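Take a look at this one chain, the form predicted on its own, written out in structure tokens.
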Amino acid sequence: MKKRILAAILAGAMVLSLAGCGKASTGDNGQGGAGKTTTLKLAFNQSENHPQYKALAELSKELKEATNGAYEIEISPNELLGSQKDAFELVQNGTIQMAMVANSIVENVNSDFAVLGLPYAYDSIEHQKKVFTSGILDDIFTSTTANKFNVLAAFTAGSRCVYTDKPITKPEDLAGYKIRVMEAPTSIAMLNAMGGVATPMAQGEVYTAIQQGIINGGENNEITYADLKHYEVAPFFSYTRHLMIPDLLVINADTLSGMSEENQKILKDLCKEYTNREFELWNEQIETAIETAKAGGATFTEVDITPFQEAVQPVIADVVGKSENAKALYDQIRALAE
């Protein structure tokens, strides 16, 4: 109840705020600095130290320069505008213009997106980068206009691994363990298949939930693990590498269509450029995150992933078998691994 009330207050406050700065959905005249600057509010659930935040901050600066001051992006980090799920709904209803959300959030709207977040879909970070920059995702990114949003880019979120109060080296080690997962059917089915008890919840609730014994651990990448200090409550990080799920930069469909063709192209081109840039920033920050977590008492354990790969095959088959589009996309992703 408190969460619903907070969301309602937030939505009302945002509407009033946007009324003062001009909503992007009203369009632009393509003359850049000749008019006022339109601020695109972007919800982000991580801190300012996160490589995605850094890439988005650089992108915002470039956007304002390239559009001659017509557009700028205002990033609100640390779930200040609500959880990813709440922020996504605010984008859809036009209360805010943009958000960075997990692929699993979008999967709930278009099930074909589940293919992008399938366990062990990508062999490496290099394979994932090839997929994100190849153009094979263009069609699915533009398929959601009727749902009031479009996807501008996919950013890497590294490899997700399990962390809890002991090393996890085989599916049996997860028996009875409640592990936080993202709020999506595929994520829930995956963790259950891996041997644990999938427990969906917002990321901002994880630390306290582990601390209070509501859950036994989580699954995420090294950067988030260190940045949110989850090593303090779940000191054993096991390299299951079960997911390399992307985070998606989404924009309200009316906001995008309301921009001039020139400014739309500028924004889309910058998003392609900063897809590459975010991979660079991510790779630069991994070792620092590991060192931070180790200094805080974390133990990192390498894992033979074969038993986990075998365990999740039914999950993969279920998603890929749902539509011809899903199968075709999965085949394209796997083909780029060769």
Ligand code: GCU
Second form
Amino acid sequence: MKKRILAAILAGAMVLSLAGCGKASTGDNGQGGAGKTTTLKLAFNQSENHPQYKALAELSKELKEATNGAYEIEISPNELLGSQKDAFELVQNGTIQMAMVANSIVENVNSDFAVLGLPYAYDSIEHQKKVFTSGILDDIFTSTTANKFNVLAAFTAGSRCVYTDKPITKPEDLAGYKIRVMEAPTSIAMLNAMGGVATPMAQGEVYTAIQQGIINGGENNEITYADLKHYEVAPFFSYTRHLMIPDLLVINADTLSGMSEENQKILKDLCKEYTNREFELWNEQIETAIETAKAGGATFTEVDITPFQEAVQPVIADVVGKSENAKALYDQIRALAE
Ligand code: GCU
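How about the form predicted together with this ligand, since we already have the form predicted on its own?
First the chain shown before, then all remaining chains and molecules of the complex.
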């Protein structure tokens, strides 16, 4: 894995130096079609089939056109540049320029982000869309420059649900069950509160860990469940819908500030537009994912979420109680619910 990551980064460095822009922070050539194209390397941990990949590929094409060839984005899918945690560090230190990472990864450097990924924070996909497009996240997204990155957009990743070797319809069903969660304190506290044993690890390791009995299952959305064929090793998917955690499109802070004002605006506007587009692509693909998983032997079970909602209340109170900012943001999110 490490070798694969290094090879990919070296190949990327060659692309950058061939393009005459060896450093992420090298400024904007602003010369339109006549200038050289700066390639922004973007790490993505899922496949080319994923709605986020499709949205980002479209965005990249438009960015190149709109900046007259000054910028393009090169997406490396399938954890080629490492797990989300590794990729996020590469963005912060400027080795690569962009990444799509789960909100939980960002929560580790700024705990206010935990609010965006609280269990049951969003009532529906429509509610989440309102939150992501309302502008209430603008401040938190630009608050991270000191940590060497900025957030350009929040993309939906649907609702996460538990999957294992039996249906889970109440917290007691999870007793003693080791369930993989994303690598962040809120995810760990949440799954433990839901009755299971939280086991943090990178997404790329989950299939084998379930297969080898190191864990009993995972929690994710239907698209990732199908795409990574987790149904083969954990065929019971239970609609706990406990988490609608966003994925965040992050960019190295120097790369962003090195762009001309005009190109920054183009990029930011495109990110707003593609936040909506990705919701569309997500909704289009979800049924296919469910059908694929069913054809592969998966069983989907509806669940009364009330006991799970009750179980995670202390986790919500803890995160919201951490700062004034956290409380204010949570209230703003909830105020947009129907
Ligand atoms: C989802 C999410 C990813 C995340 C993954 C995970 O697929 O979109 O950003 O990496 O879950 O569970 O790690």
